[in-house]
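As structure tokens, one chain now follows by itself in the form predicted on its own.
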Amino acid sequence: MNNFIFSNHDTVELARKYGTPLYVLSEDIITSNAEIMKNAFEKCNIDYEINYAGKAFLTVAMCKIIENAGLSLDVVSGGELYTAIKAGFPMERVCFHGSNKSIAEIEMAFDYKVGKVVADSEYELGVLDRIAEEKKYTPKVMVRVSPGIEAHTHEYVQTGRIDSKFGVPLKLMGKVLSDVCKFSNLNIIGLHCHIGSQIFDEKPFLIAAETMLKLMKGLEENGFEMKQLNLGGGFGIPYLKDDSVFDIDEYVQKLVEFAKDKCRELGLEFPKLLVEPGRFIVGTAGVTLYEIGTVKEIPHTRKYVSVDGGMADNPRPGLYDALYHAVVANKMTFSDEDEELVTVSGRCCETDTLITDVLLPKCEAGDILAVLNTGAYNYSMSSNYNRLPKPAVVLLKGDKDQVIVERETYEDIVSKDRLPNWYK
């Protein structure tokens, strides 16, 4: 039988080399995907700037790929702005966003002069411009509007709506940027907003550069000349086989077609266009592969495949119930006939569902499941549950496979742990 190739590697080999559960992720994928994202906005002729989000998968590695694809990033915390750090990311790329930063973590990104900051509110705003003073430091500021626009998508990843915890109410904007003096240890350049993750409508987008330009004009008249505008991203990836698939190339021509034309009814300057991509460049770029283990059927009612990982590394289908397509990549040649319905199980305490219905060759213990599509947000949001290790990560480029994270050990899960001294 043929095996599962990604990326031009045996998936089957790879599991057998590296062990299971094994994230892999296809640096050429990556690079391609970045590719495709550059080039419709070359296409276009204007100032923009690509910001891959770290929070959809961030390592030392990952950094250098993504300086080398000529993108920026995105940090949501202290540690993902120090892996940036240590990998010797260039600090001007980085922009620094979260809703709650840290007083810690604003300073550190002051000290290594990050190229931005996004505010979140205007409690923060003040606390920015609060420790720039302290530090004589003026650093570039964009502040992240809540735009009141509802995205087509699970309620849980919905961020643009009036009820977010996330930014500025768009109509809170005028009060709290009254004043060209009020912040004026800060630099504000710009003004961000996202609506959401899982989008494939282009339509939500243009609403919200529409509301985000006007807002902008009325600032302007504020004494605010605001030159940059991130329109976050939140662009949809086909888990499904069947699933659509966001067209990039046509998304930044009608955007930009569609800003240019409202830049010119505003009396607007077109601005420097910002995009977030985290999910689009990382998401297609891996896979998961695992071992099936206990297989138990059900008379009439349902087949459980079980592997041995589960929502620890993959709680994306507890929290959103997300959905993936997989393939048994040691059984890639089979008939119709041999098909069977089958639910596949996690292994940890709790009903820990990957996939509630896919059509599988009927599996055995010991074969390989590769789950398609994982590179985003499954190692990020991994977790010891259980007191599971984290499993090891591995890069291909070319014939080349590499670990870039180490599976954990049960060392590694202890080693954190201190006993009292009246147990000593």
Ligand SMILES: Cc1ncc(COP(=O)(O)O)c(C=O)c1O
The other form holds:
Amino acid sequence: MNNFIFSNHDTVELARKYGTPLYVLSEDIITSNAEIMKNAFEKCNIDYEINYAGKAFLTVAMCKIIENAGLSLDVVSGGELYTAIKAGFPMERVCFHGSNKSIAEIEMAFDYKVGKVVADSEYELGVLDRIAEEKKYTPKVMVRVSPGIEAHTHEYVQTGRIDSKFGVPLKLMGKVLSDVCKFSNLNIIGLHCHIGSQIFDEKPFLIAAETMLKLMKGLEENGFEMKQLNLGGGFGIPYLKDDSVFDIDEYVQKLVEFAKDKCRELGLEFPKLLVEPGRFIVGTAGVTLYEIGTVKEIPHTRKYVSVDGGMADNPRPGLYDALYHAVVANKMTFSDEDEELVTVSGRCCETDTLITDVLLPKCEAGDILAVLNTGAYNYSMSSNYNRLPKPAVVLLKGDKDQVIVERETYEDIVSKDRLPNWYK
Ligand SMILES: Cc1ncc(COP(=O)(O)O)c(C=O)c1O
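Having seen the form predicted on its own, could you now give me the structure of the form predicted together with this ligand?
Now the complete complex, all chains and molecules, led by this one.
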């Protein structure tokens, strides 16, 4: 077979059947990634919880996959929470996150009795407490800490630095929690931190664990016993052929041994450990299929291969120089002489480069380009820039394929437009 096969499906046939651009997602790969992470924790014989970070990719069908895989769900907005509600996701397994939650969102989270809320600031603890009192409901709350750790990843996705909008600065935690007695309507069960995304080095994760355990001990000495520690997500996945693979098994083992040692040293009871992976669960489970249109060669300069999507369906290259690999799905067998270095351009009215340099077999209009590992932060970050309808999402499971998000139509694009009275 000359075509690119993804999760046992011929991607050229998928492109023909559903049109392009097309997000393709494999349930089998998502489930396998979830299993890898669960097994890593199971082996350590500890109390743990894996919260899938819905921001990476969330639809009603995805909630079902996550529920069946036995994971919990981290949501960061009323929209993500509503998706989980629509899917009938068990609310006790939902953790409500977000750096500036609205009052309406907090009320919604309490009304639906989500399992946990992560408070992002002292101000928010006060708001949560007030709403909890009004609703006569005592939510389980974790407090997000900004641990002051620099992870080796793009600065836009470093979220645990001192200079960060997220979480309570480490140095202020003592003060914030000494005020905790003010928050008598909250059940504060633990601490949270998330140091960044697409991290391959395990060292910053271990430093974060140590920092947080010391903080927990300090707080315990001041009468605030915490039983749960959420170390966030951020586990890197390979985007390019030569990228390394984050060995989750080895990492979890190291983390647990390290944390057990630290707890022993500190005289702290080993807490329940939580993680919040998004990319690790869904990133490798997706590919995006495009049809190639214009191929433009600028002599001695560059060859541009244009596709029928771009920054509207994948803003990551433009946002933080994210790198991707691609293949020509209908030309999987070719000789080295047929290969050429090209730049893959999106169709939007910006530079809109999807991949700066990639070796591809000679491309022609009508070829199908498959950009790999687009499962995370592509559909969820997509926009209607240039009034482009969003692509459909097709889910693969075994030999089955089915649309889980319909392709938008031009009518969808104008459906929320209204003419003011003076033009009617
Ligand atoms: C608080 C929090 N948790 C989890 C995640 C998921 O990160 P990743 O997809 O890199 O695992 C993010 C990503 O931004 C985050 O901000």
